[in-house]
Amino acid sequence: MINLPTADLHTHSGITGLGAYRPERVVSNDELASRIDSSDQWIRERTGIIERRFATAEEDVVTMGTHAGLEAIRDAKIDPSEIDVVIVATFTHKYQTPSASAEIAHLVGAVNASAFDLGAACAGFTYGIGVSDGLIRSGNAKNILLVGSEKISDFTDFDDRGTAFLFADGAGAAVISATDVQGIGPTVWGADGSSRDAIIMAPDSIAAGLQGVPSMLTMQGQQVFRWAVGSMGEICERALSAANITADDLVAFVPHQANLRITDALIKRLHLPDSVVIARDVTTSGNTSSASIPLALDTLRKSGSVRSGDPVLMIGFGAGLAFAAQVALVP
């Protein structure tokens, strides 16, 4: 009988570095409104979005993710060769294979890392936190680079009145490492595949795909809104309970930056005290899917709204319908 070594289940994990990349091009509501018979005021009232960033033709998931990843590595004060795994959460990488993670691992200098992409759409970053926490606490990794990177402008129908103004581009990254104390609470997650069509990106036909016609993202806005408002509050409460804290213990709430109306509904459901800082990055960044939470957390930290060691509640939710939430300490 072979006795395999037991993984070190007492290892702790935490976020040790953050990075962000925002394209330079700022796109106002007015620029998009004319094609959908809308207005800046209508978009603001519906979503809270004032402007968003679009990447250039030369920028993509890999280039943006590399910028964010390098910043996170520098912030974590480690050498890229110390990274054991690179995970990229994305649904807009232009190749089905090879993975964006393999390219980013090469470009950041993570020469000793394994690499894979994670497909959980807007829940991708919080899914990645859960996966990273498990890999580290099982002893399979000491440092993981987690990147959320999206170029959704390539897959947006700018004549669709329901989605043309919502989505944007950008990348956020975190280094998750073995730490002296546990800095990531248990992840509460799940998915409902019966609602596949609520948010979906599928080619019109195989022929269109072969001809290079991009798939377009479509969404049943009211269905998604009702689901998020009706169900994600409970998931947040379960994540707080799993971390053995209450809303009064939080310093910040960082939900997926989908829509300020959803954020405000969750705040009301959770009875968050006025002292809790609320991430509202969507107003100037739009919905960047898997990149939205790390971008929003990076904004709060750089502004001084949160400090190292502060507990924050994060929740991602979107296509799948997938969701994941956890409490983590700010690096």
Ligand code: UT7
Contents of the next structure:
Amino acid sequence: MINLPTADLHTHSGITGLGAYRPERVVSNDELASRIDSSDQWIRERTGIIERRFATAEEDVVTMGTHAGLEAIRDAKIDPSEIDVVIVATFTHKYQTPSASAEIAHLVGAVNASAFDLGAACAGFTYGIGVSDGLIRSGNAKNILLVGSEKISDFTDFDDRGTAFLFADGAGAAVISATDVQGIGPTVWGADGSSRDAIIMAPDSIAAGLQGVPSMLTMQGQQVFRWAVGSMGEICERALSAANITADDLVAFVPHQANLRITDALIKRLHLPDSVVIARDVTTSGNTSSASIPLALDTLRKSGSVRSGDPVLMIGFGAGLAFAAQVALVP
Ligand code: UT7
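Please give the other form, namely the form predicted in complex with oxa(dethia)-CoA, since only the form predicted alone has been shown so far.
To see the whole picture, the full complex is given below, headed by that same chain.
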């Protein structure tokens, strides 16, 4: 049997740049509450959300992802031509094909890059970190642009009491590169397709029985809430132990910004010391799915709450039911 050669291995990978894009339009709870017989108070108490951002008609996954991607490339201090792969985690790109990543690669000037989209919904960014880590350490890439970009407002039924107030738009990005020290811990990940209908965007919205409503997102909120609170704590613990650190060594916890009550339950379960900085970006950004973790990490970094080299625990979870967690060092 022939033994095929591997690519030239890189020993280590790490996050070397971050970028963010938040649409300008701020949407208050009051603006959404009247259509769903809700209130600002209910939304704040049940989710922590005070306001969120919605994209304009001219903005989409590609335009927002391009802004975030360009910022991450500048932050990483590389030339776009040095990027080997562009990965876009999204479930709200307007075309089934071609990919958002091919367009974003073109628009950021990543002329030498391969490009593909990654479908893991709210776990998309942390899935992408795991994939990027593997691609780099196997020698198949040296610099990767990973983007999480969502325009969920295009797929939200604003008369649905279960989702109208929760989701929002935005984009976050990271550059992952071959580095001198390992900056990304092992990824702990999985999925459970038996819960397909828990969060679903089907042409007929079959899950909600809304025949004829095209491609709207529906969610069994309580089921997802119970799953996240009941199961994601153990995944976080496994990611910490895979990284060979404990909660006491962490500088920050950046979970998917799904609902502040889920974040609070995970903090309790993990016994995080008060010194650990908690990402609470959901309060002003809403739930932006694959964009929520890079947006939240970017907020912590720009505010000086975390510094280069600090270990942060990230966990993404959502439709699929897919999840992925890892410890990474702040660029
Ligand atoms: O990002 C992907 C992963 N997604 C998530 O992690 C989301 C997980 N789920 C959630 O965050 C929560 O389930 C929601 C925020 C979506 C909903 O909160 P909840 O606490 O699970 O609400 P519920 O469906 O259990 O309803 C509680 C009560 C009910 O009233 P009663 O029966 O207690 O009198 C509902 O009728 O709140 C009522 N209710 C509302 N009231 C005002 C339900 N929706 C609304 C609403 N406004 N929009």
